[in-house]
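One chain is shown next in structure tokens, namely the form predicted alone.
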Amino acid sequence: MNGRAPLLSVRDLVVRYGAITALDGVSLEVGEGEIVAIIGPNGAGKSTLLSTVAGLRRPDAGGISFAGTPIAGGALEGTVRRGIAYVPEGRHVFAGLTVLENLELGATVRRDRAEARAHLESFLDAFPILRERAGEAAGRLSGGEQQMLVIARGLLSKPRLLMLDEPSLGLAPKIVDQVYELVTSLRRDGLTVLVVEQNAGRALAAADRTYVLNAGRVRLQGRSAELTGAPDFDAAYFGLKD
């Protein structure tokens, strides 16, 4: 962080189901230009906490800002246009548009068209696959190249920050490379990227810093290397810890 005011903060953040409460007081940090990662074990709260700052969920209590205003309550598209890239998990193409018009569709909130249209061009000679298949309807790509498509999709929004849900559920370990491949360079171009992952070992070895969460709750934090293979790693992630 550098002493610098982060990008990101969530204070003490509470988020209920009904009965359940599935984020119970989650505070973290993302300053600008790092790679965060939150990992834990299913149902640990992560997506919660994305959708949540995305502005998908309203908060049950807790704070969250962005680049020093707050922004917990707001809606999803207030929240892309201050400049935050929401990329859900379970790859949420539009199946019926055709792969150009998918990515047509992240730059929807930019008025720099020419900029915009130079960008979509750059994605395209970064992934191939989607200008040989920019015709073509996205349902019809495979689970990797339709994660390269929502990658895309949403960073065409030019968002200071990028926030990926499970980026490499269900795809080849090939395909896992590239996408953190691209991650990792998106980062040294300045992007922030906030990142859930299961994988801790992928998301370890990617990210700056990062938070195990579970049960909703933060357990363990710090700088990736420091974690790896910390003595009080496994009792966090696996909720062994009061």
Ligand SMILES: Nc1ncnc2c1ncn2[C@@H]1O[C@H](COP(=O)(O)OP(=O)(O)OP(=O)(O)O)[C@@H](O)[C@H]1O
Given for the second form:
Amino acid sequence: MNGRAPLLSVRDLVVRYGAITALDGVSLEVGEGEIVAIIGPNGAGKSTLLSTVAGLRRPDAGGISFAGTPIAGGALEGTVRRGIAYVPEGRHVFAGLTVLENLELGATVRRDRAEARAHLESFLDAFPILRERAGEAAGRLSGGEQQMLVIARGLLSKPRLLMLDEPSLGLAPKIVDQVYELVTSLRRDGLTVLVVEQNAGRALAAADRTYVLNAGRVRLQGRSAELTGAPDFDAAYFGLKD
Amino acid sequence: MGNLNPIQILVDTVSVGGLYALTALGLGLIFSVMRLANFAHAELVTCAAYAVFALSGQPVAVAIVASVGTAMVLALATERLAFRPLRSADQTTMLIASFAVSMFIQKLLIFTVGSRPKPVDPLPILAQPIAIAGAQVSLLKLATILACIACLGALTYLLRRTSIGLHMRAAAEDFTMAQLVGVRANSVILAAFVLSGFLAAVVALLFVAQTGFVHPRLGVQIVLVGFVATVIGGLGSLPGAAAGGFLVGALATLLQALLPAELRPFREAFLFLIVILVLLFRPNGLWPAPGLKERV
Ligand SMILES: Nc1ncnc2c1ncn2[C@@H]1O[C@H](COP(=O)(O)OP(=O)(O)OP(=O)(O)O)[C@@H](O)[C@H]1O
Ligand SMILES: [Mg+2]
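Let's see the other form, the form predicted together with this ligand, since the form predicted alone is already up.
Everything in the complex follows now, all chains and molecules, and the chain you saw is the first one.
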């Protein structure tokens, strides 16, 4: 974190669904230019954390600030304007729209039309399959292609923070490699990434730092290299600790 | 319909089908972005028709502009006053609210202008028939067909080729995801209401020109059939709504023309029998929307 103020800072966040407490006082920080992973088993609260930062849910307690400013309510369409691109789990392409239209929607908030167009072209160059199928309904792409499409769509807003929820879910290992190659290559452009994974090995390999979430609490955190093989890692991941 | 000249039947069928296609599209636009079956669409049609009536003595252009303006302003007012406060409410609440708005405007009309039908003839220049291939065809019906084609074309262009159109289609598929990429909820919803108001006014104008009367339940009669059409076509699919509207309107006209005279009074029964059969075999309508699936 290099002593600078973090880009994203989550403090003592509590989120409940009725009687279920999905997040029970989670604190986390993501520094500018970092890749940070959140891992944990099913139901740990990972998706809830991202969707709350994205503005889909209101915190029951605690606070979130982005670039030093509290994110408190406001319309959902403000999230991307703040500089947060959120790619939810489940590959939400606009299935009935064309691949190209999906990408164009990614640039909705851009005012630099010409640059946005060039940016879009660069994704079509990077993923020839998207160019090839630009005029086809996005719903007809394969799972991996859809995943690339939604990540590209998120990036086209030129975000400061990209949040990815389980980008590898249901994809073949080779495709997962491609997804993570893309994610790590983005760091060179100064992008900050917060990624949720169930695939712990994959996340630890890609991220600078990792948080282990279980039953709504952060059980373990640290530099990914140090967490790998840490003696209490399994206990934290499977919720045997605390 | 007198004699059964095929060209006349064709023109009748297409013109009525076109009117119901525009009605169903007006409903479908609101449904697709808000998942709201907007009963108050009926009163947009009715009020637009009364605007035409109120300006009977004025030049046609004035009446047209006034009716379009009335329907659009009313559409925006209902959105702002009734539907926006309920935007996060569940669908049933919205449905009931639209019903309440519809009833309120209808009763207000009855209270202020009375329930008796009033004669109106906004487009007398189109009254005379012209001869096409030996058939006497109403100029008004031809104009109706042209107007419907123009509206369909303009709407298609708007939805396919402009960025607000793209935003509306994205919001129709997945409103939350659309907002997450930056589409503004208010813009797409207001655009949908403005367009539905416009379509309601076109329908009102052409409809009263054909029937020659306005009355407070005019819109309800048309829009109920429009609802049936959107269900047949496939809820949430705009091409489906247009096709469903056309189909239902055309079918009603054909039944009227082709049923033996003694069965004609049961035209509606036959029509809805066909509707029920369609839904038995295609519960999601004939052309269901691809996007009606799980959202973020
Ligand atoms: N919409 C909801 N309504 C009620 N409970 C919910 C809802 N969404 C999540 N939960 C509950 O909140 C808890 C955290 O869920 P969340 O989806 O955040 O977990 P997750 O870590 O993303 O799990 P997974 O790895 O399976 O995606 C779970 O107990 C879940 O059942
Ligand atoms: Mg999840």
